[in-house]
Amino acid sequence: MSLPNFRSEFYRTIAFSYRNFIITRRNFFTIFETLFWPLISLLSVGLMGSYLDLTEELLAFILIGAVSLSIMQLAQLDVTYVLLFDIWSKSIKYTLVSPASFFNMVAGSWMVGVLRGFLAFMILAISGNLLFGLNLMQLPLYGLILFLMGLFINAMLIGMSTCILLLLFGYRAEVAAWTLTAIIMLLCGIYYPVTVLPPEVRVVSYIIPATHFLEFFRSFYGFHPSMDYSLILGYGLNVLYLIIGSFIYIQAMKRARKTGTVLQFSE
């Protein structure tokens, strides 16, 4: 790619980041969900663990799950919003006739999701340390970065999946924006090791990248991963699903244009 083309792609991507940032800044509820719901999740799970008199290691196990769920939910929502905002405002056709590509839309909105997710992580890390003595900085810096980026990429995949469902099924798929992350985290062991799941379900758990990132993070708190090379498996699955998801997304967009779904989302 030549330098001028790269610069144009960069500006188009940043344009979607800026759009999501502006909408987020003006929308009280998107700011609210960055601060309020993650803290409620941490408090409810932490207080439950304290009431059950869990050991420090077990309390860390479930709190890591609660933190991971919160930051993934936030990061994937921004990717989903790249379509949802246009659908709600009946303006999606104007976005699609612009020179922006699928990559610009997803990557630009995802960067805002990463910022919101990282902000939520820092708030939860400080709150967890003050309230429950949980030190989320116990692992080396490189490990923390690899863990967070792995979860953020997985969140991008969830957001892309929701966008695909919206293009295929229309308004009926909106609920996926708030439920898909919870379903996936249920399968990848948010509050329990995946080894307690039935063997058939465990197979599904192992093909979810977040499973391996959670096991990697928890290995620094005394829990041995159920599979070796957690990071390699997690990132390998992320790359594989990004390739497959990008292809399906493009095909879903083409289908939505042909079937008139895009016009249903526009005035």
Contents of the next structure:
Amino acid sequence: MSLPNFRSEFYRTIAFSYRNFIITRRNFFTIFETLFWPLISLLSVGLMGSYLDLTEELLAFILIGAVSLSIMQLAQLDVTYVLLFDIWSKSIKYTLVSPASFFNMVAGSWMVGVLRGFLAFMILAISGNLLFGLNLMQLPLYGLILFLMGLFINAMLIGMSTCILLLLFGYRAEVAAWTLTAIIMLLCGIYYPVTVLPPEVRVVSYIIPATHFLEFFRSFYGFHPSMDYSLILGYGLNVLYLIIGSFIYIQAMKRARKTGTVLQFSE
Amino acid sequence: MIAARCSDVWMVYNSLFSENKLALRSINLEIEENQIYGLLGPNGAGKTTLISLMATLLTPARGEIEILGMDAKKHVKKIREKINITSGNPNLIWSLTPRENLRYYAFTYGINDKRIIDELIEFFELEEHQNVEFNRLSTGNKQKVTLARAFVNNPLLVFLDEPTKGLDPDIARRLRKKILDLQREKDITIVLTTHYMAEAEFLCDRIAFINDGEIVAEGDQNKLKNMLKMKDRIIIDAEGEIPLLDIDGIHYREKKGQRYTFFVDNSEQRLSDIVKEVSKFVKIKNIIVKEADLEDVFTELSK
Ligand SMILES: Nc1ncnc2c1ncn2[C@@H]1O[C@H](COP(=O)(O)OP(=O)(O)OP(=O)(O)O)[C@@H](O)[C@H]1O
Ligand SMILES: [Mg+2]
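And the form predicted in complex with the partner chain, for comparison with the form predicted on its own?
Time for the whole complex; same chain goes first.
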């Protein structure tokens, strides 16, 4: 790619970071999303753990779950909203008629999500430590970064799925984002090891990347992963879904341009 | 050069829940560059559909579209870099200010150039409103920002779908002037739809009439009027009977009470002859001269 081309690609991606960043900053409820809910969840789970008199390891186990769920939910928001902002404003035409691609859109908005997710992680790490003596930095730095990145990419996939559903079914598909996180929460072992699930259900757990990242993270807290190569599996699945997701988006877009649904969101 | 060419273009809207809708049938069209080309036609005729097809928002069920010499199927991204579109419903991102909106959309074209945005804000007289959230602007200012947005990438071909819809006559006139200035200054091609005939008359070098998904007439304004044998009218209110006159250029006349309407080939040329002749017989109380306008053409073609 030549330099001018690279520069254009860069700005096309930054476009979506810029827009998400401004909208996020201007919206009061962002504070709730980024601070309030993650803290509430940490507190309620932590307090429940203290009440049940859990061992230090078990408390760490469920707190890690609570933290991971919070930051994944946060990081997914920006990608989920990237098309919704346009749909709400009835201006999707203008984003779609530009040369910006789905890649630009997802990557740009995701970066804001990562920033928010990381911010929330830091806040939760500090409060978890102060309130419940939880040490989220117990693993080497590279491990922590790989864990967070893995979760953030999984979050990006959730956002991408919503975008695809929006394109196929219109703005009603917004609920998809919440449904998907709820299903993931149930299946990837946020508050319990996936081994407690019936074997048939567990199969589904194993095809969710987040399952493996959680097992990887918890392995530093004395819990042996139920499958080997957690990181490789997690990232492998992430990449696989990224490819499948992009392919489906391109097909959905082709269809929307042929059938005219593209215009229905605009006016 | 040809800025846009459609060859045998058909468009069908497919729907899961209702009947498929044939919106355009066998459209053939050539739009020369550096002009303002008007698409006119009644509601639901297919104007927005045709514009969306040319702007790569839709793909046709059949037929070929060529934009700026490039095949619209193969070179979507390259075409998108050089064109832009705007619609009469002024909608941009609500919570962003005009300046932020322009900046965002310039980014989507890979452009980070403050000068372009400054120029557009100045050109559309938006300085005072540039930092107000879009949803708080008046309709007129919203429309200005939406129009300005269509120029953030210095396009060679711009599609304007009812750009002055819902504006008061004064703002509408000023925006029309701006559109004309922009086109002349930058030597670009503009394809525009409108329901205001005065707007089409003022702006368009050429016009295509669309009715029910088909192009029913195409040409410059004079050609359209001639083609439909639209006549100028000289209307005279008189006291008394006017006998049949033997004057060149009168096609026929109509009489309703005291009012005589002469349909002529050219009102300017024939007026004095007719007045001279008529006043020999009767006293003229009132004269109205009406040149055939696009409104007549529109009414005729929409039947
Ligand atoms: N997204 C869509 N899905 C299904 N049918 C559509 C869609 N958009 C337009 N149509 C139909 O296609 C036909 C042409 O519509 P189009 O919007 O192109 O007309 P138009 O000439 O722009 O009308 P107007 O002057 O009212 O804007 C109409 O019958 C309309 O109902
Ligand atoms: Mg229309």
